[in-house]
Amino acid sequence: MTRKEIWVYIERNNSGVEDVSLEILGKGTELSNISGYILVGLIAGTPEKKLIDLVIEHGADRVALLKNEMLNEYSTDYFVNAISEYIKNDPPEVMLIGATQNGRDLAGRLAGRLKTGLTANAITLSIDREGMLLAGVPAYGGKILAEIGCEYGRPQMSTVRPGTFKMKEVKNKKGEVDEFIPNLSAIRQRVRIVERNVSEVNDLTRSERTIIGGNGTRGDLTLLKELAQLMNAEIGVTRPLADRGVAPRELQVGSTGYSLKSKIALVLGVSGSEHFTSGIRDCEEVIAIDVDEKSEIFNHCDYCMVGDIFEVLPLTIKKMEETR
């Protein structure tokens, strides 16, 4: 027996809620309207009332609150046991989790505990007439979009790439709150947080202007940073630069990084592989500069320039400084 519900795991952070959780609620509202399923936000811990209200305002018909102070900090052991205890006898049809570091950890272990299927890093979501969740995942370098369904096992689970969907606030939305107190006294916590470092990197998925550097930068982002300051833009990089440690992983754009919805994306020294271009497909205007006139990136931009960025950018920066 399953509940005709779509559950969205609401990941908490120091400032409230991870944006991806609210983004999934936005998409969940659409899926709920199509399928007739109830949309539920799953929150663990002892959050303030304003956080619960926020989840309802973003579309949840009901909030399932796993109330226990031991769940205020993420712990694999506590969270997997608490959630599986709550849903194992009466699972929802669908459960969606943001593809963050903690979200990926939770989703994989939870799917194993519940003996159900899991699709990873989805960028599209739909529900067919039979109630099957179809999660679209880029494959073969982004050349195809594989739609994956889970025929057996419930809930049907998928993680969702941050920045893929838009948040949607529902005015005057009313929702119920169900509390469940999981028993965690017998659970041995094997991993404990001893130090927390919060990244100072801004969220690329919220950037209106983004400058993205690839191998053509030779790993030197100095000019990009100067230009970003003049444009009030954020810096992003391709996977090779993130792999080499030129920039933190939080700045990676593409199928294994973040998807952008920038009004302007300036792409510099990027060849334009499918892995990368899937991350800029929703940008309103893409401008690319590359030294290779046959570069694939020129097939994915609105404006292109053939040139050496180390010659073009100094002139651009100088002109912008003169006309600020």
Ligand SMILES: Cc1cc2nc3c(=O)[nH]c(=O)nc-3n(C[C@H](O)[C@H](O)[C@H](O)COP(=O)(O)OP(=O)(O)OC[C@H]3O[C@@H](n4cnc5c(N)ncnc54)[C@H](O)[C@@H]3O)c2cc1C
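Now show me the form predicted together with this ligand, since the one above was the form predicted on its own.
One chain, no partners, no other molecules: that is all that follows.
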């Protein structure tokens, strides 16, 4: 590619677009300013014009549209084929994809097909003087950040953890749109969705006040929900509770869940594993209650309360109600 470009995969969903795609555009604008690379939003399917405008308003200099109705719903076979055929002869320098389930599904396979390097779940991104993308990935449960570069192969690929970067609207931004119609008639879709059941969800990454329950709640979130209502807070959980189905996965906080940016987070009965604490690092104020005074969580909070949540919470709820 004569013009060097950073491509951002725009993941569509029922309400339009995944936030993470716009967040990456926000970071991409910054990278583009530093490196001089052109920022391109890659959209697949036949989206409304509104979506294309949104991508440009969030920083894209150009939109590459892979126009085909078969791309309106994600499928590994169609997407990997369409994207790889489109870019393999003239790959961009950088390709960034949100680390959602489907984003990770796509990224791994695409990197395999394009024979290039991929880094996963980045929480930092930079481009060095030689034009190498450095993607920072928390390793070993979040103790260490490994900055990974792609030495060979193009594009230099990385997935990006949702909730990491801020989306930015760029006023009066103009962008061109390039259309391409991929031919997918010969591709067999080998994995098919036979049932899907979804309900409206709250986006935890935007929650201002969050109460997070861990194993210490014994899987009973009744008290947490009562308190949440009184302080107008959202509920989050640790992974074991999400694994057991006590709460849906999108309420999971941590390295394989969501990262919070809450003003206040109340953490109840959580042992403070690094997989968890990476998800509350960016909260302004953290309060923790745990029966075990040696709990690691007390190294990650502003207010440390040794106590039984089943004792402290009912009293707290009562007082909140009285002094409402």
